[in-house]
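This document starts with one chain, in the form predicted alone, laid out as structure tokens.
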Amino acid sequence: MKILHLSASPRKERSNAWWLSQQIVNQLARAGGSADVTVRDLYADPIAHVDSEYADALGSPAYAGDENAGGALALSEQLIRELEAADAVVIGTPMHNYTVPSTLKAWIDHVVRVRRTFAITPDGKAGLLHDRPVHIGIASGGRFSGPLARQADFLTPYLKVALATIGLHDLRFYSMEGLAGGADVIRSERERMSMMLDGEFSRAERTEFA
């Protein structure tokens, strides 16, 4: 199994988002017997924003998804090929101001590319990538789901729409919330997620090999 692991936390490997996404990677590797993992840390190795060459090319009716252009288009092609090569994608991200961090948004801007990962049709945008599981681990200081939710969530609906645009519909969300409550909350959330992931992946294995 080939896994693309995206990490979008400024705290990198010290973050709860990294911890959660790494648990998911470990579960996938165990379920598959082994895994070839490509890690892209969007803070340790930040992705440049799209540039004028990218904007001019994609804004031209003559542009046909040419991968030979330079600048941001070359980086876009590299990121898309990483995504295409993966059997599963794991994203570890904090919630920043109710939505995705700017580093993850930069990655999305590169991989959601007209005439390369999606087409314009009379019925709207149609994804061109083959679907694959995308596991998204979210760490949030506040609570955005359930009866104790006290803040808005623009992260999960945005990712659902953005990734569906390129053909990725099999999204699985896992969230650790209320982490601003301190060490006891973090410990409790980690224990809860460990049990949840163990149960979910055990059920998946039983179903697959039944």
Ligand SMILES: Cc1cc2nc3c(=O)[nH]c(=O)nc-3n(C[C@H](O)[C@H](O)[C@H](O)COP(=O)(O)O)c2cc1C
Second form
Amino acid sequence: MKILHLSASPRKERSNAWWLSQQIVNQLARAGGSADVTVRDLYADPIAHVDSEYADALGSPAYAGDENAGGALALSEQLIRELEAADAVVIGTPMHNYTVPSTLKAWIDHVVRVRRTFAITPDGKAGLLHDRPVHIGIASGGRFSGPLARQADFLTPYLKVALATIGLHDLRFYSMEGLAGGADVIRSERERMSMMLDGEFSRAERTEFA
Ligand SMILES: Cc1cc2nc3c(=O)[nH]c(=O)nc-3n(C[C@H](O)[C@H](O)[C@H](O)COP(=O)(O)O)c2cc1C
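Mind giving me the form predicted together with the ligand, seeing as the form predicted alone was just shown?
Time for the whole complex; same chain goes first.
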């Protein structure tokens, strides 16, 4: 199994989102017997904002996806091929100002590309990639889901719409919330997540091999 693992936290190995996404990668590797993992640390190796050449090309109806182009188009091609090669995608992301960090948004701007990963049809945008599971591990300081939520969530609905645009509909969200509460909350959220992932992945294996 080939896994593309994206990390969007600036806190590297201290990141809770990284920890959570690493647990998911481990579960996938265990379930699949082994895994070939490509890690993209979007902070250590940041993706530049799209450039004017990219914006001009995408805005032109004549543009058909020239893979020999330079600048952001070349990087876009590389990132899309990395995504196409993956059987599963795992994203570790914190919530930043109610949505994804700008580093993850920059990755999205490079892979959601008209006439390459989606087409425009009379019925709207149609994804051109084949579907595959996308596991998203989220860490947030406050709560954004459930009865104790006290803030907006533009992260999960945004990822659903952005990734569905290119054909990725099988999204699975796992979130550790309220982590600004301190070390005890982090410890109990990690324990809760470990149990939840154990249960979920062993249930999936039982169903698969039943
Ligand atoms: C720039 C910035 C914006 C943030 N915005 C939010 C927010 O809107 N909602 C929230 O619950 N937490 C917010 N946080 C807190 C982080 O989501 C929280 O610290 C999270 O645990 C960080 O994840 P990490 O350990 O993977 O880096 C923000 C943190 C930063 C640095």
